[in-house]
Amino acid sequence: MGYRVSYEQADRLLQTWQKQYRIYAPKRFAGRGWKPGTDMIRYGEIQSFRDVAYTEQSHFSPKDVVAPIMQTMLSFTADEVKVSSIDDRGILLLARPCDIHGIHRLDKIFLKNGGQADFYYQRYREKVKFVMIECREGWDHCFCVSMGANRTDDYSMAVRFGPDDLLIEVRDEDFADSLAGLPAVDFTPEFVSQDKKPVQLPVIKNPEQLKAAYDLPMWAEYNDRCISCGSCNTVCTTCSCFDTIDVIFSETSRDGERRRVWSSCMLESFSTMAGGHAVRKTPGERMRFKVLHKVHDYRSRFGGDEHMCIGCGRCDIRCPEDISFVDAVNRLSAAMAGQAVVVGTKEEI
């Protein structure tokens, strides 16, 4: 059923959902971007669907939503140890469709890898529901039909956003009851259906392709160019990586608190162990092992049809140094079917 809503109107059906969600989407931060005179637009909550920044791709994705930057585990004194509590209301999640694949991919990661279910991650992530962006045509740099992310049905209601006013699917019946009286509209969402830039996926079959994609002389270049910033990493929907740290709240206290925080698999130190001994030594060492990961190693690990990058092309918009991972994974794929890799410009490489 689909319904047109004025903004007005859609501002009472948010006040009537935030006695049971907290809701979020992607709002434009004035003076906050991470050049000078520029805005950030990333995830937080709103007051007003006119808070929605719907004409331009967020620059952060909404994973910090379902696994924050940074969130304490627990806490503990020299005679309890207490698990950190969390709101008790859901959570309507905003997001395009590439997003809600990187947070299905989460899933994989957090809920269903090693047999134990993380339980930090699953207690945020029960909580959501989705209603969709509509995205019909997307951005030069987005690559979601390459990696089959530009569709999905999972979500409760789905929103066109115009000028004047919104159109609304609902799927859930939780929410017909907040819209009914509403003009009936027949709305059936879009979806881009073709890239600006499409990705050529690898090849790789056994573990002997997996060696010859590891000794390609291709990612010793990345270390005159990457600069293991993370930065990559950091608007990734699907990077999940985090350090777990323990800060004691005086010197002299056996008060404190464990803390999960976010960290990056480009970072010098991340692979850095007891003693020294460094597992990816170098920039081109980390691409490589990203690389492989996005669009190998977890479709390996997990199965399926899915690979871990969702095409948002964030990470090709943030770097510093201009590196492209498109570009990567299309040298990657030309090299792994015996063509010849051209490197060129400095975007190219």
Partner chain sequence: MKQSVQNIMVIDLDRCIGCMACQVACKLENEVALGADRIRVLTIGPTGTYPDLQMYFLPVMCQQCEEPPCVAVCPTGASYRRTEAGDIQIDRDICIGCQSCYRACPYALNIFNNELRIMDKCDQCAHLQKIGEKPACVKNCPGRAMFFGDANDPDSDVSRILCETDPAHVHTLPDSGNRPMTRYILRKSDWVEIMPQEVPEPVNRRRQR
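Basically, rigid core = biggest C-alpha set you can superpose within 1.5 Å across the two forms. Treat the numbers as computed from the prediction; the structure is a model and nothing was measured. Positions refer to the first chain, counted from 1. What changes on going to the form predicted in complex with its partner chain:
- Taking 2 Å as the criterion, Asp79 counts as shifted between these two forms: its C-alpha moves by at least this amount when the rigid core is aligned.
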Second form
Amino acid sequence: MGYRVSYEQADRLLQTWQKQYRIYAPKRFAGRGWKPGTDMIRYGEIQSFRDVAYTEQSHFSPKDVVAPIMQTMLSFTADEVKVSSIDDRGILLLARPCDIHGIHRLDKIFLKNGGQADFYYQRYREKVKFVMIECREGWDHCFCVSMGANRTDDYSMAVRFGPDDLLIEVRDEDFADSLAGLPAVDFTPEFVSQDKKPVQLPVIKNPEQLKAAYDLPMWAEYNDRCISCGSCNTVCTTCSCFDTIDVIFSETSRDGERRRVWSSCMLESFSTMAGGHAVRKTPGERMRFKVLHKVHDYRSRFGGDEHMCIGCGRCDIRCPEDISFVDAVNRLSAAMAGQAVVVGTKEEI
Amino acid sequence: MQEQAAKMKDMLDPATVDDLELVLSGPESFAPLTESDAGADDEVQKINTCCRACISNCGVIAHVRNGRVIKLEGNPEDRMSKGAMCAKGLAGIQALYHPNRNKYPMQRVGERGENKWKRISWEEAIDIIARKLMETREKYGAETVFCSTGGGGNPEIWSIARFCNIFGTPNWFEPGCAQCYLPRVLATAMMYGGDDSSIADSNALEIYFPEDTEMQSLVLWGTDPSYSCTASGGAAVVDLRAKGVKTVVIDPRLTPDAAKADVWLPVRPGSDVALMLTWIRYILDNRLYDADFVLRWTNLPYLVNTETNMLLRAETSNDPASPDTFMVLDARTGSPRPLPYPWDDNLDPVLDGGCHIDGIEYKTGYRLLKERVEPYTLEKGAELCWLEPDRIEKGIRMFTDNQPGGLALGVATDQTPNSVQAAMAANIIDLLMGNVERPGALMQRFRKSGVFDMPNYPVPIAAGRLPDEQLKKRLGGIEHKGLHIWYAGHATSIFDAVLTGEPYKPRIWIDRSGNKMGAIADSHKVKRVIDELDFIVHMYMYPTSFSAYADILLPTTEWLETDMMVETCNTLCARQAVTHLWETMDETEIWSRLAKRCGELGHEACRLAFDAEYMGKDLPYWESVTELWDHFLSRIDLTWEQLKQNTPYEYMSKDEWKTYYVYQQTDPQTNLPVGFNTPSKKIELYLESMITLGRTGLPFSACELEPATRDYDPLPYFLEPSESPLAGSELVRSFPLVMTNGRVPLYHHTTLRNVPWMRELYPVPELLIHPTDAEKYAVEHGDWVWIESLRGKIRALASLTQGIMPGVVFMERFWNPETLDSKTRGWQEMNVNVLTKADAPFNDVVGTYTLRGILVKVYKADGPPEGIWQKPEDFRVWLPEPADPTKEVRL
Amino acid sequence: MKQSVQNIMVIDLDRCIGCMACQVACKLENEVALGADRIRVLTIGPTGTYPDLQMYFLPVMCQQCEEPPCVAVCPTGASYRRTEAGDIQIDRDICIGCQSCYRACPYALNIFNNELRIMDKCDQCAHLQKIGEKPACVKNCPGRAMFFGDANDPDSDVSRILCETDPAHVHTLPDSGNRPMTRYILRKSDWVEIMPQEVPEPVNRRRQR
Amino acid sequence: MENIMLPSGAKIIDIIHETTAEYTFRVAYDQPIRHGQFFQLSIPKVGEAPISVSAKGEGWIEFTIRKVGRLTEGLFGLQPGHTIFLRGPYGNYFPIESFDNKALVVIAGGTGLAAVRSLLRHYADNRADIRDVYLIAGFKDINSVLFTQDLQRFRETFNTIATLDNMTAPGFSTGLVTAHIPSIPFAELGDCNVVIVGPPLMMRFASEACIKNGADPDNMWLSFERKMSCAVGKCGHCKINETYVCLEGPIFRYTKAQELLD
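Can I have the other form now, the form predicted in complex with its partner chain, not the form predicted on its own?
Below is the whole assembly, all chains and molecules, this chain first.
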């Protein structure tokens, strides 16, 4: 069932929904871009559908709605320790199909891996309902089709933003009532059907091939280029790594918190243990770790067809040194295609 | 009060994690976090007060919330600091809330030096001390009790002098005193009778008004205001330089002011007087002095009997308003003639001349001075001071070509046995140029509020209460009579008396302020003295090396807890308590209580000291400091409460206050110019009264004393350091480097080594050494080195720099509170005074010993002293306690 | 047309006496932890040969670059330029303490706050600006060597002092394209080029050399 | 919803100073654990880190901790009676069922000994359960020797070589652990198990030396150490390929370890 809704009507709906939900969408933050004079688009709570920056891809993914950049786990006062709590309301999350896939990837790690669900993720995640932002064209740099992340049916509503009004499809009973009575139209969302630049995925079938992938000379090329800032990880929807840190509010404070903050496998400190030993010492080694996680390790662990990467392409856009993940994957795939012949194992695409 | 064992060790235990105890006593299960009720911020009170992290008294606005001081900032209304504070002052909060403050009176348990204590009440503490004092007085005489004070941290110097005078002991001393400031005060008082030119001692007030000063040049001799009084004098000198005032800096170290000077004269430590005499000779030879002023307003034209060294008098006056009449050599008649004060236009006095009268040779003061400086040519000065003649000349010319100007003398020259002569010579240089009481000069008699009897120290010292027979027992008081200007004894003489029992054996030491192990020369000797004593009391804000050897510790107030009056230019300011912690007590009150208890135990003079009628202008002892300040402020119709509310209080307008040419004002009694505050009413460059002082103790001693072994010299002379590096010295072969010491901008005296913010910036003392010397002794930048003198050895971190004179090394004085509970008690690791020299030669007039210009050797050490802290995190355990409630303790 | 606000610091090095009060004033105002400093006073020199020496002091703090490398690399967008003041700020709520900005800063003037485990740097006392006060270091500077204000406002302290000063005496830290905004005035000594790799020395100790 | 990140308090019973930089903390604990497992150990406001159990007994377990990093610095300020916080045990453990009645070779370097100490104590207590134990324990120098009492007992009970890298001392051999591996009579031990714990390079060279001397790679076990923030497969730090050390480790069969590529 679809509706055509003016922005004014939509905002009245928004107000209704806000009683039960906090509503998150990509918003424009003026002047907050990485380059002087540019804006940043990232997720935030909206008060109006006019706040939604729908004409561009958001620089950050919606993951910080369910796995915030920084969240308090425990709070310590001089003589008390408490578990943090969050808002009771549900969460309506406006997201494109690839990002909805991305959150499913996070679910694997946070809810499934190790057979136990993570409390701090789950308490957000179980509140989330998706409002899918229709994405028909994609952008030059994204490759969701290659990653199988272009379509989804996990949404309560889908929305097509227009300059004057919105088309909304409702699939969730909970929202049907609030829309009832508005002008009905025939609207079902469309999806991207072809990547502008498709990505070749590598074939790695056994430990020998994995070893061959590890030993490729291409990784060392990143040593000079990558500055290990970790930006590719933070804009990625599916990067889930975090650090647990304890903080005190000032040097002489008796109050403090145990926090969870995003971490990045591209940072030199990611694998550094107390005492200083680091497992992956060079940017190249870290690039290899990341790329293989995204297009090999994840699938090896969880099985099925899906890779971790959802093809949003944000990492390529973001990299301050213009390093392309897509290039890395394509080069890896090409090299492995060659390797496959060399090591004489069965080829499979 | 219940006895509670408290070990210093517990107070100093460097727990690795802050607040561990509190964290770990927390619950073992977790409750869900509820919205914390942060609540509205409580109101912040802003209270005007004055700093006392050093002696500068800068105006401070303390921000106080719920009784806790949360921020300090400079008070823009302050006439001298103008809204700025230095690092030391800003550290006040960390000093105030230091977890290792002395919080309660403590009594030693266990052996002396074991550093084990139990808490006692104030009543008990005062009673124990008073009983011990009375017992010792009874058995051995009051003079066997000696006291010491110091300028380190919140000094309240004069209560101690008052107590000694009333109790009946002539023996109190300050590690500074003869080594710090007194030589300058003495020389200036005797030669001029107005304020000396010390910037660091808040004189030289001319420099704080750059907008209207006529000053053209400033000589900073052995002083670096940017280090020693950053926010006041340091900033003022910045303003002067920016205005175009030329500066000459005399210092072996390239200090900030030296780096910014027009001429830097790096002088060999201990040779300053030679350089001064070189300046004087150059000024005389080249007739650069203000001839008219010298003739009319100094005593240099007066004739001196070369046999007695006394001035030739035509008439001796019995009227204090009129000076004696002196004889001059009249050029017109070619004969000696009396010169009536202030001048006789009929006479033409010769400046450089001499004559014989009745077979006795007489010379003018000028000629004697000229003869005195005769050997000190530029070349000779350069040779003695390790300088180039051209450079010396350039320095002199920079000063003499840019007049008016001023010469500000610092503490450096006070720290050698040539101390008083340096002050005399420096004054001569400035006064020859006529730099006194004129716009642009440093020596001034600007007006005062009149509330103080002693400059900036309001406690009435009751000097007349000390019986003459007791005064005569003052140790060192015969040889070094200049000390009587501050009613003080001579530290080394007191210590020698303890060690030898001659002429009598002092037995009790009550000390206030600082760490005497770090402040007195030859620290090992101080320890030997301590071992001989019956009883030791230390009152201070923190435990120090010295307190480890004490029997009773008394907790005193930090400056943020103290009430005191301060005079800053034309304003009166209140240093007012903005909070109060634990059972700390203002020292002014401690001494009063001690006197009271002694009175109760039968000390008649102490009992009478509470009798207002009996005490008269010396005032009875007080119950609270407010009483005392109210008394003094009543002189200008103010109360302490009013001053606190209106600080800074402008007691007169700037124009009224800034009075130039005071000496030219007419004395209504005589209708003559009031002249200078000297016996002759002239500037006494030939200081005859030195001779009188040495022979009688007058005018400073309350009664006439036996003469010193030798007369004091009325003119400055150069005394080569006893540990000389010059050719012919035996010692220099084994100890080839000259050591000097001085300040960094983070510490004052022995204070603040326990303040994290200061220590992280300067964790250990650095030995500044020139790269050529470093190479010679195989030392590299960043090496730990031993520095050894005849008296001991210490370590420091070598810092190679071009900015120190070759052949000279520099080190800041230091001690290590973090090793207080170790065998060293914190004073043996890096304390320069382990190296310095407390024995003869002394300055004849005031007994100064040798703190600078000793010989040392330097060699590489394996590493730092054990247990010292160097990393910023090390100092975490000294961070303020997060939530000490401010308690108003009823004592 | 009214220019946007560009708050900068101007430091008159002839007035700086190396007293380090700015460091302590900053620590007091901003609760900067031990071992960390938002502002550091470097000793430059002595250069030359004894006794003909030059030495001056150089307070360094975030240079509020026009092309800030710290903003360009910040992985969470926590480092940003404030449009209303032209300065660079760190949003403490989204800083993950990864130290990328520290590595990107040519002068290593971003510091790690060990208590909060996030990055910290000179924010020109933004909280004091809100109540109309100058940054703590500027306000307290005993030598009155520090000036703060809007470079685009011709009546500001900084514009006035820059206007009065011979441009040959106005310097910046080395610019590798980041365009540092802090201006240093040095008239009497020679400006010794401060190489970026020399500034970062994380040791707090002042040492003459 | 269960919060798997929530630690619970445990009292410190005793603190043993093994060396100046390594202390053993005995902590009250009465749940079952297996040899080789680890805990996430924390001090609120200081931090959390994975620490392996170095011994267990009636109502207690021990952790031996080296003074590196923020948390361990914090731990070193503690006293008996203080509470620390634990969650765990985590990870897999040594398959002692398959060790029983066979020969066991244990090669430990430095603090690596802590990770196998509980296993060794088990066999010292139950000597009959194991055919023979060959222990090579390597330390940097005499000042870094750990578990002196246990080591004495191991010497008495097992074939023990304690060696110092570069130093001679009574009762100690000299040289790296690898130098002593040839003295283990692998050929005579038959179906033996080998456990190797220590720094990464040491584990690598020791493994190679053992194989060269006849050890069966399939019966060799290594214990991995990795940075971890969660220990439950969420934080990502300890992932190697598709493997999470916290979940599938920390103990890996050598043949599996060979496939793990960092």
